[in-house]
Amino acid sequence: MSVKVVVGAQFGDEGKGKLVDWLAKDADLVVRFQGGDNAGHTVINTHGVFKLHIIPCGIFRPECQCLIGTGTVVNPDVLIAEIEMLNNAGISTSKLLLSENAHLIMPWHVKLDEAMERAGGIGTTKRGVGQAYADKFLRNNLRAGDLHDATTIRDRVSSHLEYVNAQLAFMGAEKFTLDDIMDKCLYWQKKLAPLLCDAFDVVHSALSKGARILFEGQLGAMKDIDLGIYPYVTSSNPVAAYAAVSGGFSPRLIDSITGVCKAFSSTVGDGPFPTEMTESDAALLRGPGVNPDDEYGARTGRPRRIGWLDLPVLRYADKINGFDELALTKLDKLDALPEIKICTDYLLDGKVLRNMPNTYDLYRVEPAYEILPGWLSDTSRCRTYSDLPENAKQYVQTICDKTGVPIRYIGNGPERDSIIRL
């Protein structure tokens, strides 16, 4: 048996799609384990360009099954296309299963979401996750195993409806009715049915029989509901122990922790960002937008903002999941900068930090960098850790030795096999 949790180390966007896809050739069970569809990872294989916002990644590897965990939240709109999407590409579904005790993205709560983000949000996709997180811990919420019978569906909605309404109407949006829920829940319950699962008995008959389960996480540490920059975090939490949390189990049966980073460092949305590059420094990193791997959200074609690689972010990250190792992503695009910088503190009031210090500080923080030379090379052609430029090596070396976590795998291009394992 081994159980392998790959979570973002950073604000997410760094690349866990194409890592999971590619560890995903040794798995047995891959599970996605919280979040919804309010970010994507882009997977590019011998398939095409694909952007997954709720299945896992290992959905590419025909003898994998993949599991929507309990601790999501699905809109079943957005699974059904997802699928569909799939199986148009010739991409096989069928071991694709949803857990029972799913939460489930409901219409109110997307409209309720595009309504308080036109209110003055704080920046969210609109997809309704937050609303629907929120729903989970008011216990009244509708589960993907409700879908089993109709008669639960509408008793459950009739109940809930008139204050979903009252909020609607409150927000100056458009009201539903129960025949329109009723509608929607039962072409979900038609199309999604045959994947309902028990997801506790799926987790541990697979680490009965000794498989091999990687679990799958959605955004990075600063994200994180509880240790993240709130309030400009996620409604759920993206960190190595939720793993065992929302899958049922103990952590202790967790063998290996991957911390997935890029060279660099890129958020979307509000908050602070303390190693944020210059406007025309970020644009040679984040590209047109016409290449799969530029920066732009994979969910809302935004634009990223781009900062050198902070340090300090990855050491609270593995303080908070453990890290095992770490891969580091996109190498490859700093391979024209003649110089390149990395945070190695922070700087408060003239004095250096020792922890992560709260949001509002965040914004006042100076960072402290180290100048490293860059190596004006392709590396995107390396194969091996001996063929990269010895500039680049150096580089690698140095956030081993400032986190203490050896980097295991390098990404250095868009590709499914533009790995270095080292």
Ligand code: GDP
Contents of the next structure:
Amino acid sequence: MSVKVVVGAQFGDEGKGKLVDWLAKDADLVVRFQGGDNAGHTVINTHGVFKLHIIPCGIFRPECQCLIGTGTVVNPDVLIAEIEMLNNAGISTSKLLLSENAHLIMPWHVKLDEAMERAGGIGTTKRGVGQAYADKFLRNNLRAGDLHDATTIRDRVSSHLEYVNAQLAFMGAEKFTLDDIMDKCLYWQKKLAPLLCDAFDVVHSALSKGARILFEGQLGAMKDIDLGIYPYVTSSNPVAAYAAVSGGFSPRLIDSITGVCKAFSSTVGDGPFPTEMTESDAALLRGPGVNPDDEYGARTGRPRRIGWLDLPVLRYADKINGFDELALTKLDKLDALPEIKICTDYLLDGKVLRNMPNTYDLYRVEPAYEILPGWLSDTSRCRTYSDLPENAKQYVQTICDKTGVPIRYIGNGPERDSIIRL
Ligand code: GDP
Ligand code: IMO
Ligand code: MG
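Form predicted on its own done; form predicted in complex with this ligand now:
Entire complex below, previous chain first.
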């Protein structure tokens, strides 16, 4: 048996999708354990270019079971569309399962998210993720398993709709009727009933058979609802420990935790971002938006904010996750830079900080940079660590030394096999 958890070590979009697609060759079960379709996990393999929003990135491996786990929030329309998109590309989804205890993103959640962003939000993806989690914690949401029974849905929705419509009216958004919602739910029931499962049983059967299980995180450490840059965060816990909560097993059963870390930093949405580059430097790394690995939100298409690698963020991400290893992605994107900055520490009011400060102090920190020489050569063809130019090795080694975490994978291109194993 092995239980591996893959999580984002920065602000999201580190390349988790590519790594999970690659690692899934050795997995029997891949579980998306939190978040919703705010994710955009890019996978480029022999089947094409895909941006998955809710389906686990193990789906391209025919032998691998894929589970949308209990800790997620699921928009059924998005899931149905994603299944169809994959099927049209010749990818089978026959081994895809959906936890009966996953929560549903209802149409009003999306409308409320959009309306709240219009009124001045934090730059969400407007997928209704925060609103669905809010209703989960208020204990008045529908779960995927409720789709088994139309009468339950009717009772639950009719008692809740008045409150929802009052909120929508207050926000100036369109209201819903019970008939609209029931039509949708009956359609979702028809499409999704075959996927519904007892996720606890799926995970525990896999554990007892000694299966190889891979947990796929969404977003990254700095956007964790409890541990991230609140309020500029998502509404779930993208940290490794939550894989155990979502899967319903002891955290002691996790064998290894991989932090996915981009060779520089990026973020989308508002909030502090201490190592943010000047726009002229950022534009070079972001790319023109025509290549699948250019830095534009895979979910919203927004240009990502770009920064230098931030070691205080990585060290903090390690503290809250407990990384066994790092996967360093997009090293190739630094190929053309004559010199590369790494933020080694934060200074606040002239003092070096030992810990991650609170969100408002994070706006005020001054990053201390070390400048390393670039390598000015193409790393995308390197197949082994020893093929890398010396300055690239120095960059990699500096990250290992200053975080204390070994780098075991280096990404040197967007395609599935552009991975150097160390
Ligand atoms: P995720 O949300 O963590 O799965 O990351 P995204 O898919 O949103 O963003 C990562 C982007 O980087 C995608 O466009 C990937 O295709 C691309 N990518 C991942 N690893 C590498 C790499 O090593 N090199 C290059 N050039 N692109 C990469
Ligand atoms: P992956 O899984 C990058 C950001 C939004 C916003 C904040 C809250 O592809 O890394 P939400 O819609 O979750 O309520 O928005 O989180 N955000 C992401 N940023 N990658 C993502 O997913 C994101 N999912 C949400 O921009 O700042
Ligand atoms: Mg992404």
